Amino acid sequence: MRQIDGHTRLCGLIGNPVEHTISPVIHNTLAEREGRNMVYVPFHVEKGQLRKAIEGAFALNALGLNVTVPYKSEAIGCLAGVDEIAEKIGAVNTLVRTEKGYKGYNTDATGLYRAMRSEGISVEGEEILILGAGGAARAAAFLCVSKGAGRVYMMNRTEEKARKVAKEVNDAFGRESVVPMRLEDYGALPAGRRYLAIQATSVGLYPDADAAVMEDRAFYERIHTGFDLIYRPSCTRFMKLVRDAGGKAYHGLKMLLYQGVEAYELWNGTSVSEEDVIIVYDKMKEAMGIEE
């Protein structure tokens, strides 16, 4: 067991709720593997207390923080600086200590990219469906456009929200890459194509594991690969429907893994070995009772 002493550096997760998180497995395993005197702890931050929490962490000399729902956008107003990519996305999930305060980064998008790459999924040149128009969908859209995807269809229950996010992404890149549309209008998608689909809503998240944002088999027959950002349960209803229609499907645990690895690297100025990445992923699966 690692010794906690006066030199131990503190990192943590702020959000509401945080009790379900397995992020401590990522960071405490990496610190132990590297022999680094660091500990990672989740902090439940009540509504209206975010600024106090961030300023308090800085005053307590905390090395860095992760930020999860519902504070990824709100946190930007509490920071000394924001990375260019995170500013475009409009959300941060990693805070890195500087002399004047924390600087915000977004490792969700890059974590998603690394997760998909590790599964052999290409983004470049792909026609992509993004289900949802919230913060996770926004980060996915920025990622897909930045990596050279073909057309990206942002599909949401309400087209107005999808239209707003699509405009912001298109304006940021100076081209009309993202097309907003209502989810139920999937029949208007160009015929004869199969798509990579990124499920970026919270529908199907444990304990509501039997739900999917769309049930129509005809929709899933248009998908060659589905990537669900949800990692609990390890086989979501969305994934099952994709597989039943003949496609491949993956859960979001590797996205959680890689966004955490990148946060750890930013805090500590290090590069995590692929060997340690594999060890951490095995520990995450063990913590969740996943057998693959």
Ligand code: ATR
Given for the second form:
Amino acid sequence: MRQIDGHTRLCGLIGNPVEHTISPVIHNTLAEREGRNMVYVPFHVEKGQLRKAIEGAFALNALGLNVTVPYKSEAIGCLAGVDEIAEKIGAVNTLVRTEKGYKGYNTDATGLYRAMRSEGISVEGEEILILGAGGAARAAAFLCVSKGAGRVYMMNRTEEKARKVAKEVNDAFGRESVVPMRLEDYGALPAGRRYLAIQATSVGLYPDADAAVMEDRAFYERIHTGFDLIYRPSCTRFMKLVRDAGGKAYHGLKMLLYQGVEAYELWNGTSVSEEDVIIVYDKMKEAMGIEE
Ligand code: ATR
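One more: the block was the form predicted on its own; return the form predicted together with the ligand.
Then the entire complex follows, led off by the chain already shown.
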């Protein structure tokens, strides 16, 4: 543990619950590696206390905050500014200190992008399937369109929800990039090509590890790469089904890694070295008991 002194800067996580977070491993490891006098602490914030928590942190001269469930949207109302893509997504997970208050960013989205890039997965010009239409799927859709994806098919159990999110994204960018559809209608996808699929539903999340949002092999034969946002378990049923049908598959732990790395970079005005990123990733896997 580094020595805490009169110059130590505070960063933290606000959410409810926060007790199982892995984020302190990310930030305290980076601070230690870089010899930065900063500590990162989780704060459990009770319902109704969000504004006080953010204003209190600012008054205490805290350098930055991460925001997690259930406050990612509500926090926007407590900020001095919001980054453009975070504003479109309607959710922030990183607050960066400015003179007047905190400015909000969404490094979940950019973290997903960096995680995919680090695996050699490109988004630009790609035809993409997003499974789900909840908060995570919404952020993924905004990211894909903002990075110049080709067509994005938003496939959800409830078509109405996919339609609503698709319209929001298309309206925000002024083009018809996102096409909503029901999961079971995958046979209507343009034939003769394979897709990048981002699994953004909550299906398959521990302890419900035997489930996938779709079982049909014919569906998985349409996928060249599957990226599951879930990282617990580290091999989801979705990933297994993608691999069994001949595609490559990845879990979401690198997204968690890069959302943290990017938050750390924003707070400290630095660029984390690839060597340190790998060290942090190994520590995360160790803390979570993940071997691959
Ligand atoms: P998050 O914020 O993690 O994205 P969410 O907003 O609750 O969570 O969204 C959950 C997503 O998982 C939704 O797309 C949901 O589909 P519906 O819109 O039809 O509810 C999807 N989902 C959850 N359980 C599901 C299940 N058993 N089968 C299919 N989709 C499911």
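Numbering follows the first chain given and starts at 1. Model, not experiment: these values are computed from the prediction. If you superpose the two forms and keep the largest set of C-alpha atoms that fall within 1.5 Å, you have the rigid core.
Once the cores line up, the CA of residue 279 ends up less than 2 angstroms apart between the two forms.
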